[in-house]
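For reference, the chain that follows is the form predicted alone, supplied as structure tokens.
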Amino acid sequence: METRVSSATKEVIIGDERPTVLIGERINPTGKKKLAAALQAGDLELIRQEALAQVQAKADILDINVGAAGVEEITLLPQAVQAVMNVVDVPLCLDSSNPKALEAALKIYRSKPLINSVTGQENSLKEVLPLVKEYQAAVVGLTMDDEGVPKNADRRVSIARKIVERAEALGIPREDIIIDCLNLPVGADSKAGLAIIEAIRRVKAELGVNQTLGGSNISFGLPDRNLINGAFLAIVLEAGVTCPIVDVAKVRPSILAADLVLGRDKYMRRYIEAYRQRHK
């Protein structure tokens, strides 16, 4: 199963015997007063620094998410995609639960994007999914619904298995869905990190797609973090992750560390690289 993304330049594939795909998230005003407040002034300026930033550290595809109080989405959202177009050269994940936006970037989108997101409620597939079949883009399918996200993997899967069925029903190929399960903090709930898992192993083996997954919400409220999430990435690796959302610059050596282990990285000539790289 491969998903293929794109931008006016370059092509990604996602699979799960290639190399993993990271896919960055600062561009998200999520917890980030500084970037909020520069969206809300309808600066760009932050996120054009963020953009060359994450790809200098080695990220595939960037996250484009505006959604910050105060701000109208459908028309800074398609600006914020411009912006970042004319800097970098990876493709775009265009981030935002609002349809009229996420249409008003994917007009200005050149080639294929990654859609983030849909999820199992009624009227965002109904809204969502028709937009994917026209623009000929790819999409997350989040693993929630009406009752919101989850505990236990049946109902995960159940919801991913009703995003692939009516996404293939309008002729949506199953290798243009990815799935986020949709990982819960351990620090709430000690058995999250365990469903999580067995979800994605299910998802794989049930469905065949491609998945995606946020790689810190697991260890929201604890302390040192990264060392959780290097530790969570590569177990979620492993059960059938393949393009994780993450703070490149803080987890791509754990993550080239599990693929060299997975046999995902031929010579290891990515890790070595990269150690080079670090050590120079």
The other form holds:
2 protein chains.
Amino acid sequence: METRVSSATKEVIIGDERPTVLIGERINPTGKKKLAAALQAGDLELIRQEALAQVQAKADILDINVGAAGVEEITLLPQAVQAVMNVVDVPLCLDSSNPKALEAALKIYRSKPLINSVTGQENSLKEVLPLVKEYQAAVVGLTMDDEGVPKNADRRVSIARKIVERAEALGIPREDIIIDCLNLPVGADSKAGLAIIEAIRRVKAELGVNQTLGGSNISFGLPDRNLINGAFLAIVLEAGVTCPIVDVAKVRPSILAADLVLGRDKYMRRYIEAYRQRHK
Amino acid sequence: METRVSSATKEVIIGDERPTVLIGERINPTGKKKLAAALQAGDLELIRQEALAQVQAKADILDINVGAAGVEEITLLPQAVQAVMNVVDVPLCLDSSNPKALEAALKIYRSKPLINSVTGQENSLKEVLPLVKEYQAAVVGLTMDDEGVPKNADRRVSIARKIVERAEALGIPREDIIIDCLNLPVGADSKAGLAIIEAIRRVKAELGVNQTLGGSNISFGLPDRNLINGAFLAIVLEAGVTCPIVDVAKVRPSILAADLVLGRDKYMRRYIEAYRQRHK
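Given the form predicted alone, state the structure of the form predicted together with another copy of the chain.
Entire complex below, previous chain first.
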């Protein structure tokens, strides 16, 4: 199944046998004091810099999240989206839990974006899916509902199915839904990784949709996080994740290595080219 | 399913939900000129050093292979096994394509070793399996036959099944067979990795046996091999490999990270302890 998102000049195709699509995670003030302060002051320069740096590092899509205390997302999200569109040409992922902010950004976005996100919660389904339909966007569906993020695979899969069914009932094509099975820290529950992997494998087998995943929650609170994130990423890419949300500069070499062993880098061009870039 | 191998003083249990068991690969002259020359001269000092270094690096089992041009394996393999037993106490994996050398080593080995290997070839089945039975050893079964290593998963699985059936017919318990689906370089065939992963998954589902795999052939001829080997190892550990043959000092951190996300390191003790060792 292929999901297409685009900017005014570029189309990105997300799909099973293709190279993994990287969504750059760094435009997000969560845990970043400097970026949060800049956004609170309405200063978008840091965002422009992060956009350029991530595209330089070969991000395929950029996630844009401006949610910080004291920020008026309805005003700032479209401004940030415009600022990023002015400096880079990759498709964007409009990221907010506020449907009005999403709509304001959708209005000024040129071409087909990704929306991040809808959940299995009734409010979210009712407010976000109509926007996805109206603006012919693609959307990330998070496998959580009023009870939070399920610990086991079963409930994650049933929330994913509910999101897909509700979207299809509105006439949104299934290929425009990208499921996120939601990473939980293995430090808090040693079986958390296994549950996510099982959920991903079943969402792929039962629903066939593309899947994203935040690359780093799994290692929260543990040392040498890159080691854990790298192992987990390789496993989830094999299981069914096709467009992870990651710190591109950090993890692209590992992802290209996983693509190589998974037969998604014909003639090894991407792996070899990235190796040459790193060592020149 | 649990495979038990032992030295005079230590038992190692290989099994599905347990931490990955690491078989140290470095006592093998293939591609190592200095070790080959020492073995040709009958000098076992390098082997003793490698044994100590690998156990220091936390190898659980050591593979002992002395096959080099001009080496009389029937004489040297038991000598090497004795030399290693004198300096370390982990179980050993007696590695030779010569059944007479295996038998000579089995005669002097104390306790239950692993034999590396039997193949799907008629000669090998007829000569090696009776030794496995007589000495109550465990054995690595390579998924190759007179036509070489199959490219696809199907034939690998049927050779694995043939080895298991022939062993069981002789009264060797299934848990004493460890299948090796055999790594081929992804540089020569971009689908090689996928075929191996599928074979491993099917051997686990259909035969239920423990599995080993040489950790590094996959990246043969490519740059930054550790990156490729690391991604592939994480994937195959999830798929069903329980006791890879590896360069332990190099890959143990990645394997511990994979074990952690796969729920095989309860309370994260092994991961945290290794982290502390690396950073003290």
